[in-house]
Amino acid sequence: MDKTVKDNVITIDGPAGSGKSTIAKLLSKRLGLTYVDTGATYRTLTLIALENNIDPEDAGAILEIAKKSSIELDSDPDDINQFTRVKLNGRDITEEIRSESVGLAVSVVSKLPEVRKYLVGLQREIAGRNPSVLEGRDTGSVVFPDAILKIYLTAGLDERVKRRQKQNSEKRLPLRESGVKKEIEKRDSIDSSRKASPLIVPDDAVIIDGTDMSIEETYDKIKNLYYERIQLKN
């Protein structure tokens, strides 16, 4: 990887619902980085599972048919209201992958350390092409351990649970507040005890409690955080 790249990658972790998307796409946007959603390839894998009637555990199975498969991620950071759009063999699986049933099964697949590491090389192919921002569960301590700004974006879990509860209604997703914070309770459980990289605040991470602050208060501090960095290389 060109160390150019590397030294200008942002990396967002933090648990389902604390706004880890809004964010990373306004910082795509207004800082001209390439929105990198890692946690829609572990959901297009998901997908495949339950389509093709594959145990969520089966792991060589759901490889064996994602390695023969083509996974493409097109991001529009200048709509922040939107998913990436994801394509799985040329079709569009964007609202497919944010369906509840995928929801559920999700945190299963992506505790398998194979997927892990199949996907974890593929985040790491898009994002090394170009400056990025890359957002998910362990952005900052697996896939790009030595970005130049890592953060932990967190809130409190009613926060959390409404932020979702209304991006899905801007998505007419049929998700109720129930399902909702039943997910993202039980993606906070198996994403935090898995064995293969589990979520964890990186080593070197700014934690940031967004539960209180709006999008911008912390779109700004990370970009103030993030030219701090950059002047700092230079």
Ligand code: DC
Contents of the next structure:
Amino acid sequence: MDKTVKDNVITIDGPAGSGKSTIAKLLSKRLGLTYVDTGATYRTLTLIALENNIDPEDAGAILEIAKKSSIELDSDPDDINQFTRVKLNGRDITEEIRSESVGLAVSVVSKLPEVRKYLVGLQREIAGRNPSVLEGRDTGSVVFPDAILKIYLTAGLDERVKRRQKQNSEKRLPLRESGVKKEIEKRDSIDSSRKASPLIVPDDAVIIDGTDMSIEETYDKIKNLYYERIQLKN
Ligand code: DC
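For comparison with the form predicted alone, please write out the form predicted together with this ligand.
Every chain and every other molecule in the complex is listed next, the one we just looked at coming first.
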């Protein structure tokens, strides 16, 4: 891989609700990096499975359709409260991929090694075009293990539940009967225990526990680390 590309990549991994998206969007906006929401790509393939009545464990059938489809991610750096806009064959699916049904099935689809291999390729392609900040579960361990800065961002469960509820209400997503806490706990457990690219702390990652930190404090810490690393390289 091109050295300059790795030097311009920040990865942020961590469990659901840890603040990865907010921080990644701030870094994108203020440092001029492309924001790559890798979770949105797993959600898109999950929607493909659900809409086409494909068993979410059937990687072959999901990929057959995915490979023929165009998937576009588009983040507006000026609007950090919005989700990445996703288009599937030109159709805006931003809202659909945040539905409860996709949220419940995405952990099944993202366990499939063939799906992961395909999406890691897509994520590297998108991030390879410009200096980028990637956010997800394996962006530092698998997608860009040589990134100049790898962050593992976490926070206590209650704090993560609180943040996710706030995020959902700000985005006017319907309240979920199953409860945000249950969904987060279930996804964390599947994401961390799966065989293919589980959520782990990547080698050499900087661990940040943001439970008692503000967004700005977390942002500053990561920005300073990024500048230090870049200076060291030059
Ligand atoms: O970040 P998110 O909540 O949109 O991610 C949805 C799911 O996608 C998450 O539960 C696990 C999966 N995912 C993954 O396996 N690897 C990534 N790099 C990003 C997300």
